[in-house]
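In the block that follows, a single chain appears as structure tokens, in the form predicted alone.
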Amino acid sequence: MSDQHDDFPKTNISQVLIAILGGLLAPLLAIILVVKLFMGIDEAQVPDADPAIAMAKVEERIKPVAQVEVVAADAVKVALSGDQVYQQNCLACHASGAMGAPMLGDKAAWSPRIAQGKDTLVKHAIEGIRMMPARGGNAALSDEEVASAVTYMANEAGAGF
């Protein structure tokens, strides 16, 4: 019957100790680098010796991310130029080509859709093409608004508008 047991490994007394030690070692490890890493965050947080700095920097922080503004509904809006239009909303894509949008001044890319007429690429403009939403992902946009950013870039690549 002891016979059963020789298919064991044989485990010395420093193999035990060596497991007890890690056991105890491991966690003791872990607790010490999570509360180094604690001290440390606090140490890295220095106040500002001034009142006033320390209450901007929370205003900072704090403040909203977008303003509402109220407007009469009776009140006259002012149309913005092409150049004004362009700089708002459309030189996010036509500045830096992003998702196949035709650069600005760059006449390789605007002569074939120069070609197709200004009717045609503010109509486009206005309804959105491809990649591109309608009205350049600016809803308030009016008709003439687009139109005048649609001349005013297709101006600068050589067009007649």
Given for the second form:
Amino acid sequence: MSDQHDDFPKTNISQVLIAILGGLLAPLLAIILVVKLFMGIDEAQVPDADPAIAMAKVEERIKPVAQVEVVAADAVKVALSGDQVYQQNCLACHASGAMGAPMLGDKAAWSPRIAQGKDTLVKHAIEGIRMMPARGGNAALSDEEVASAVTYMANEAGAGF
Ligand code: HEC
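Please move on to the form predicted in complex with heme C, as the form predicted alone is already shown.
Full assembly next; the chain just shown is listed first.
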């Protein structure tokens, strides 16, 4: 009876100590590691001296990726003149007269067409007419590019567009 009484507190104290060490030190270690992690992130952040520079950097980071491509595509499109559009898209038929296309510089073939007016010619070139495919078959051409090619072709046949 007395043996049991002496033994019981001894065992209990060492168990409690182990429980305290295990129960407190492990979470404490975890907390220290988390705090160190956050402090490490904070140290890596060098604040920008100028708020304008900081703002520009934020905008650079959050800007949509696609924006860059849109600007690039526009830059290429702006460069095409009527002459260039003709060379790349219209020449195939309008240099040879294929399918009855009015040939470049052929005044007799162009004068009745020019008489319709620039707007009608551009509309026919954009929408297509009879054997003439819409936008010369290149859907990627803008209205402006088709119009400048029409102006180029009509002026080659003596129109004053
Ligand atoms: C696949 C052949 C082909 C290509 C490519 C082509 N054309 Fe034509 N185009 C024709 C034919 C055929 C006609 C005559 C249509 C008719 O009046 O029956 C024509 C007619 C036209 C006319 C006169 C329309 C009218 O109202 O009389 C214009 C303007 C014209 N083309 C502009 C263009 C331009 C600009 C391009 C290039 C972007 C182009 N074409 C590319 C075949 C072509």
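We call the rigid core the largest set of C-alpha positions that still match within 1.5 Å between the two forms. Residue numbers count along the first chain shown, from 1. This is a predicted model, so every value here is computed, not measured.
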Query raised in the report: Once everything's superposed on the core, is Ile20 shifted 2 Å or more at the Cα between the two forms?
Result: yes
